[in-house]
Structure formats: C-alpha cells, structure tokens
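Just one chain is shown here, as structure tokens, and it is the form predicted on its own.
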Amino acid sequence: CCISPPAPLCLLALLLPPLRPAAPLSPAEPISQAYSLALYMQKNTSTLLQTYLQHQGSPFSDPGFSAPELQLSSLPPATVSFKVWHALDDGERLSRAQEAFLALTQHLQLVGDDQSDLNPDSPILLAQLSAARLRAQGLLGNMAAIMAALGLPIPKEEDTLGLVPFGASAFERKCRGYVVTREYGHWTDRVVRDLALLKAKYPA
C-alpha cells in the first residue's frame, strides 16, 4: 500500500494560532529598581565625603570645611534651579542623570586609583569608594532600562575624563577627590527626586 505524504508545512502553519506580539516592556520595575538603589546610596554619601575628607589633613580634615568653588570642567555640576529642572522632562531628566553617572564611574575610578597612591594603608576609605564606583555603574544599568522601556535614546558611552595629568600634585589631587566625592552626592540627591516623579508617573 502507499504511505500518504505529510502534509506541507505551508498547511500547518495555517492552522496554527497567530503569534501574539510581545507586551511591552513596562517602565515600573526598573523604575522601583533605580529608586530603590539610589535611595540607598543617598544614605552613604555623606558617610564617604566625611571619610574621604578626614584622610586628607589640613585644610580637608579642619571642622567645617567647604570648597563650593572648586569645580571639575570634566564633571557636570547636578545644581540647577529648581525652575530649570522642573520644566526638564523625563528624557532630559535622564540624559543628564546618565551622563553624569557615566562621567562620575570614570572620576570614583580616578580618585580610587588616586587614593591608593596617597592613602595606600587606609582600606575603609578605598572600600568606600570602589562601592560608590559600583553603585552607580548599577544605577547607570537601571536607568538605561528605563530609558529602553520608555523608547529613550540611551547615551553613549564617553571618555569624560580625557587627557589626565598625571604630574598633579597631591593637593590638586585631593581637591579633584573632593570634587567628585562631593558632586557624587549631589548627583543622587538629584537622581532620587528625578526617579520620586517617574515613580509617581508610572506606578506599579
């Protein structure tokens, strides 16, 4: 007797059911990830601005010091008016969250790097600072997943800090630390209230 041949593929695959599309990816729990982690590290800046100053002697340890003044051109300051900030929106918001935190990975690098040369048997201080280093490549991976799940351009990548010189002094070297230790912080006060809004925006 003869064996019939299967059937075409082309005939099953009508009777299959259609392929239903992918849901889209919700922006709530990258957004409860992201606020979550910076609310954490907001609880450790202080703790490592104060340690990192008491390493450095005079005039970083003296009671009260503050430098507002000093500034890095490779590092983006996080005050804005609150004017200018409220009318961002969440793009921008964003972008310049990541941009800073991208910009900020390379400098606690820098500073660590830094901080193992002049404070060598000082391990708190360098702990400290390779965990903030790590906290904000997690936060940048955070954000990034927002900025997918919201249909966002994700910025690129850059070398913020560029030609480094490293002739500096020590001074100049601890005063680039305060700067970024400093910024760090201000960055995620920042970063926790530009999360406080999407959180509320998009809830769970």
Contents of the next structure:
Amino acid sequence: CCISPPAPLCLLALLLPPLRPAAPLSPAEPISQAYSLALYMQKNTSTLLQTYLQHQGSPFSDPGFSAPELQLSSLPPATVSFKVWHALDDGERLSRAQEAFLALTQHLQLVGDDQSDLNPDSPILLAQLSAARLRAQGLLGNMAAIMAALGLPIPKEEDTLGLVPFGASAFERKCRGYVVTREYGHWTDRVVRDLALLKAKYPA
Amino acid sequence: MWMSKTWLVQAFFIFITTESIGKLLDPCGHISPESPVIQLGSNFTAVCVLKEKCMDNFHVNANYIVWKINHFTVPKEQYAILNRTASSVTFTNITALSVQLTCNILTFGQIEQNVYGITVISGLPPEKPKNLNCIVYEGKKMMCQWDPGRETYLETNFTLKSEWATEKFADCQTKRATPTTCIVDYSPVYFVNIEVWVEAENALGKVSSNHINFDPVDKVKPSPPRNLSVSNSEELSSILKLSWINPNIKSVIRLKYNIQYRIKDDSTWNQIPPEDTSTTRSSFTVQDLQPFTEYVFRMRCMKEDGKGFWSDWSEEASGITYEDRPSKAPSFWYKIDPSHTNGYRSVQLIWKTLSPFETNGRILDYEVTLTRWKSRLQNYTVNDTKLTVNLTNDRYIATLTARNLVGKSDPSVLTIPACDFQATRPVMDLKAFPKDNKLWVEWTAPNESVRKYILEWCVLSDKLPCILDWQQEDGTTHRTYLRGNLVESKCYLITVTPVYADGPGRPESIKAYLKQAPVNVDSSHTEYTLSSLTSDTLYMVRMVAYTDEGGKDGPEFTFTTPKFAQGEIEAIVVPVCLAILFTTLLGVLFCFNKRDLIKKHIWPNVPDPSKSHIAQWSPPTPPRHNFNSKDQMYSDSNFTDVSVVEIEPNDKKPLPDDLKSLDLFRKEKSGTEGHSSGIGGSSCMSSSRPSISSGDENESAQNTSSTVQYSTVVHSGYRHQVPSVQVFSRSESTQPLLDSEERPEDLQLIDNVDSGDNILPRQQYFKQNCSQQETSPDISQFERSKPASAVSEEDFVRHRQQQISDMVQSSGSGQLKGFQEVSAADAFGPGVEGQGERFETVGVAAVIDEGMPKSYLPQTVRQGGYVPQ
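Now show me the form predicted in complex with the partner chain; what you just gave was the form predicted on its own.
Shown next: the complete complex, the earlier chain at its head.
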C-alpha cells in the first residue's frame, strides 16, 4: 500500500488542477442564485398583477377579473402539461424559459411604456413594472450563467416584438399589459419549478 | 505741418493697435497651446506666433518677443527663435499650479506691447481608485464608496459603472470626497450578480479601478428589528421572553441575530451565544436570569450566512423577571443583655437584610420562631431586622425566615444556650491582617463541625464605646474579610465565635488594624512628630523611603510613650507639696494660736520653786525619827508625800552604797563646785546657770553652815525672792512629770531596786500626789512644808530657820517668804550639786525637767541627812 500509492496520487494530482478552474463554473451557485431570484420574483408577481389591474379601470379592476383566453402571439404561453414538462431535459427547460423571459423583458418594457402614457401618475405601478422587467433581465443572466456552467448553448437574443405593438388602442394596450403581467407570473412559477429540479440535481 | 501729420498718424496707429488688443478682436499674434494643462514637475514649451500685419505695423519680428510669467520677464536663455514670426519659451519642472504666461513685443521706444496671454494650469493625473465596496441599506438604493487616491489639483470626475452580463446600468457620477461615495440610481436587484467599477478622469488622464462582482443581496445592511418587547413568566422566575418584528428584508433573506442584555444598573452587556440566534425568528426566551431583576435588552440582525452587514442595534427594551422565594437564609445572631433579673434575660435577636440578588423579590417581613424544649413557644412577624424578647434562663432555639410574595427563605436556626451554658471549643490560631485594603481574619476550625461563624468587631477607643458590627460566615469558611466600612489607623477588636448545633462556642478575640497610620513626610524633612498617641503604650515605627520606582523599608524600632506627659508630674507634685506645706503652716499657726493650751497639755506648768511660799510654811518641827527608818516615814501619813519624793534616788542607790555615794558626794562638793554645776547644766539647762552663778553664794552659804549642801536648789529662788512670790510648791511640779514622763523609767528602776518594800509605797505616793495636785489647792500649803520638814531635820537648819522666822516676824509677813527661800538656798546649795552628780550616774532618770533636781532634792537632803550621822 505504502509502496504503490504513487500511481493513484499522480492521477489525483493531474486531475485536480483542471478541476479547480472549473469550480467557479460549478452550476450549483448560479442555480441557487437563480432559484432564490425566482422565488423572490414569485412573491411579487401576484402583487404586480393586482396592482396592474387596479390601475386599468373596469373591467380589469373589477373583483375576480380573469380572462385566461386572452393570449399574445409574441409571448410563448407558460402553461404546459406535466407530461411534456417532465419529458424535457435541463437544456430544453432552460432554453424555453430563457426564450420566454427574453420575450417577457421586452413586453414588460412595452407595458411600462404603455402605462407611462395611460397612467403617468402611478409611480408604484411603473416602479413595479420596471422592477419586474429588471428581475426578468437578471434571471436571464442567471440562466445564462447556469447554461454556461452546464456547457449548454445560450440561445441568441431575438426581437420578438418587432414593430407590432405600435398603433394599438388604449384598451388593446391594457389587455396586452394584462396578458404580459399574467404570463410573467406564470412563467415565474414555471421557472421556480425548473430551477428547483435543477437545484436538486446539482446540490451545492 | 508734416510733423504734426506724422504724430497724428502715429497716434492713430497706436489707437488702432491698442483698440484691437483691448478688444481682443484682432490680436497681434497667439500662443500655442491655447489653454494647457500640464503635469506637475513636467517640462512645458509655449510658442508665440506673430502676425505679418502686426510685424509690419510695429516693425518687429520674433526677436522682439518678450515672455512674461505672472508679470515677470522670463530670462532670454529660455527663449528660442523658431523663425521670423515665432518664438518659443521652455520651462522645466513646473511646480506652480496656475501661472499667467504672456507674449509681448518690444516696440519702438522700448514700449512693451502685450500680444497674447494664456493660463498654464498644472496638476496630476488621477490615481487608480482603491477599496471599492458597496452596501445596500435595506429599502434604499445601493451605495458604493472607494478611496480616490492622491490629490490631483485638477477637477476630477468619478464615474461608478455597473452592469450585468446582459445589461448596463446608468453611470453614477460624483466628485472627489473622502471617502468618495456614490448612490446608484436604480433599485438593487438581489440574486443577480452585478459588476461594479469606478473610473476617475481629469484633464491629465483617466484611470479605472478594479472591477468587483457581487450579488447585492450579500451587501445588505438590514434595518434593525423593531418593536422589541420583553415579558416575564410567573412560572419561571429565571426567564424573560423577547419578541420583535423583523425587518422587511426578511422576505428576501434569512436572518441571524445578536441579542444582548444587561442588568439595568450594570454597564456591561452579556451576549446570548450567537449559535442560539442563528436562524430567522421573531421571539427568543432568555434563560438563567436572576429573579426579580430588571434586565435591558437590545438586538441586531444580518443575513444568516454572515454576508453583508450587521444592522444597527435595535432600541433597548427592558423587563423584570418574576419574583422567586429568597434564595438564602438571612445571617442570624443574638445579643444578651447582661443585666438579667428574676430568672429572665433580655435577648436581642439580630439579623442582616439579604442582598438584592438574594431576596429574589421584595421582602415583606421576617418570621421568627422561638422554641423552648420541644414545645413551640411563640411566632413573631417582624418588619425590622431585630427583635428583643424576654427569655427564661432555659435553652431556646430561634429560627428566622425571610418572606416575599412568592415564598419563604430557608430558615436560619440559632441556639440560644441556657444561662449556665459554658461555651467551649473556640477557634484556634486566630489571625487578622490587612490585605488589599481589606482586613482579613483567618482561623483554624475547631475539630467539631461548625454550623457557622459569627465575626464581630468594633473600634477600640478610649473615648467612644465599642459599637459592634458583625457578619456571618459559613461553617466551612476559615478566612474572610470584614465587610464593613473600616477606617484606617483604628484598632479593631475582632471576635470570632464558632456556632455549633448546640449553641455558640467560646469567642476568641484579636486586635488588628486595617492600616497602621502611614504618615507621608516630604523628603525635605528629617524629623516628624507623631501626634495623638496613647500614653503608656508600646509603639512600633518603621520608616520607608520612596522614590518613583518604589520604596525600601528601614529598620523597625519601638518606643513606649510615657505614662505622664511632660510637666504632668510637676503639675501633680507641686500642688501636693504646696498643699502639704500649707496644711503644715496652718497647723503651726493653729498651734501657735493655741500654744497656751498645748503647752499646758504637753508641758504642764512647772512650779517655780523660787516662788514657793516656803516662807509661809509654818515651822512645826518634823519628827526626827522619820529620817531614821523608812517604815516609820511611810507610816506617818502626814509626811508621806514629802518623804517619798526623796525615795527615788534612794532606790537607785541601794542603801549599802549610800556611804560610798556620800563619800563621792563629799569629794565632789569639796573639790569641784564649778564642775558639778556644769553637770547640773547638762541635765537641766535652765537650772544650770543659776547653779553656776550660785557658786559664790553656795560658798558663802557653806561658810555660814558647813553642812548646808541641800540648800542649793533654793538658791535660784533666792534670786527671785525679791521680784515675785510663786505659789507653786516643789511637789506640785514634780508630781505630774513623774507621773507622765518618768513612769516607764520608774518602773524600770523599780525592777532594779533590791528592796521590794519601796515599790508599792512610792507608787502610792505618786498617785496620791496626782490626786492631790489635781484636787486640792490646800496641798500647796501642805507641800510647802515638805522641804521645810527635810530641812528641819538638821538642828542647825532649824536653828537658822528660827532666826529667819525671827527676822520675818520683825520685817513683816511680805518678806517672810523671801527670807525663807534665802535661808533654804543657803542651806541646800551644796546638796544640789552633789545631787547633780548623782543624777549623772543614774543616767536617764536624771534627764528631766528643771524641777526634777528640786523634786529629788529632799532625797539628797536626807542622804545628806545621813552624812552628819
């Protein structure tokens, strides 16, 4: 035992140096951070939606207002069957979330601009929209870090909105805003699940 | 005219040029660089380029250029002519921060014309900002700060840049400060790493700090927990429950806490172990507190993993733990009033209040129980710390408990022994010594187990009574210090009493000082007077010399203070002596005043024979036969007293010696009369003189009658016969003397006397005489006859007396006395001399009053009476 150890020790010695630079790239830390952020976002999504609806007047501000059939073609829907979601691998989940939040950041920016016109005297709403957009932007960064750590390709940033939104009516803008804030909440819920799964897979 | 024209033209030109320069519309040239900023200590070169038009107008070229810096001309050596229109100036190592540099031309008439001017500013490029760090105050925007580096002397802008991998944030611009800070414009996004750096830029350069990358959530400084409240528990007196409201950041991060507490009047904080408060919570129960004590709490929080900053301390909150029963039995002791009567004694039970941390609440009262034998006697509830009870002389057991709202303390039990109890088993090796400014007492425990010890002490003082203070110590203690306000330089009497289960042991006492009067004396003194010492006491003195570094003990020496102060003895002795002297003087004065009385008492009046009324004595012829035998003499009572006076010399000389003595007598008388008178003088000074002086007379008397020795005594009387007539008879004087002074002698003499017959009669005679002297004045008359009777023995004398009587009869009664005496003197003179000698031989018997010889005279007379026979 004492005479023959050089071989495994040498192997370890050779293996360790390359591991060390890899340590910062360990996915656990960005996963944990992204998960924390997602949780933090999740606590604020319902507040954001409520705040938004209250500022849009009737029927949006009516109690129990809900319009699940309203969708935006430029926004990927967050709803997915468990079977489909479960069948996705880490890369697919992350890239779909990445796609969605990329679109959400742009849409949140659009809603923010719309609300600056429609409700210029509502700084709380504007601040919440701004904060939501910023967090979504932050989550994108975190997910990019995870994908980098996991060695996954980072999807290219796309302009999902184009010139479409301009020229919409106030009601259309309000509806658009409603869908964006609602989907922001849904996607946050979904990304929390995604990251929880990842977190379990890559414990710190 | 032409001249005036030229002047006018010149003036015009000057006007134009001055006007153009003044308005800076069309300068005559310019300096390059226009507004330079240069680094301190570097070299700088400026070039002045003149315009052609100007050169023509003023007829100058680059050679005419003069450089000035802050209005001082720059030396030509620093100039360089580049070409016809341009001149440069070079400065090395510029140190001034700001200088005015002007380019001038020297026009016609040496007039300096300013062409152009610039301001040269110098400073330093910015240093790389260091120690960049950021902090996120909860609810506020992120603030970053850094060290801006050295002073640049130039306007320097700092730009805080921050970005995500996917997004750039707005720059944060700020100016220099120490430290330089900047608060970003956006709300922090937690859980997203941000990259932050600072760029510093001024005219001389731009430099960027190191980039830092962090998650803002790790830079959070939370708000302190609020609404801290404290509540106690009636079930547990040792706990307090804290509750509070966490800061809002709790929704983002998990927290840990620091909880600190202190007793209200204390100043040091105790901290609850951090591991007990390392998770998010909103309440905490603090344990192991003292009952009934007010505690003050404060707390702070931070991110659970320790990243970030501690919040500020919360506001303080206080609470009081619930009461508990007193934790300790009070110290308990008693004093017995020594004056007990009627089988009762007054006992004062005393105890000490518990310290605040022992009472565990507010003491409501004390309960005292007295038990005599087995029967419970009485319960007392006392608010004070003493109780006086009258007890019988029996043994008692007293118990004491302190009571508060919650319960009673353990009882203190004290056995008060019976009156006749003999305390034994004292502590041993009792010592007391000062240490650390405390007076320590140390002892060796007795062999038996001691329940507790009582230490009593008081200041020993001449003036003040000994006021006892006391304290109690556990039975295991053998060393303690006195917990009282002890004073230095006072002698304390310390008594240690062990208390056993069956009562107190014998007290042991010791004296000690907390500090023995140190006197600090200035080093310039070499003498010091110790004051207020006690008299007649042994003192020990030790000198210690001190420098700043320390002191060294000198040798000890002892001295005893004197019993009396200086002059105290004199103060006592002098008055005493004076008093004695005064008393003596008073006594003397008194005696002097009452001298007559005293004299009469001590020295009774001595009858002066010279004044005896012998003359009045009727000359009845005494019976002759009287002289022949003593028996006859005594039998004849009429003459007893007279004859007895003569007995004494007779006794001293036994009859057989009579002849011999007579021989001597005769010899003396015939040989040395002066001598005999001298002897007489030695025995009786007062009578000696007369005897000496009487020598001639004696002789004359002798001449007249050969045998008249006996009449010597009377001769002094002879002298006095003329002036006065004394009533005193011879017998009167002698009797008291013999009675009072001579009796011892007489007795002695009596022993020596051979013939016992003489003793009784003589004494009888003495008594007789005494009584006679005292009682009857007639005696004088009677006694007067005595010498006469003696004298009358002799025929010759009788014959003579007959003659005298004849003379008296003829000369009258007044002179009769004198004659009698004269005749007697003549007759007895020689007899006295002989008698003097005789006395000498007798010794002590002879040393008597001047009356003595006279009193004995009859004896000699009788002896003499024999002679002729």
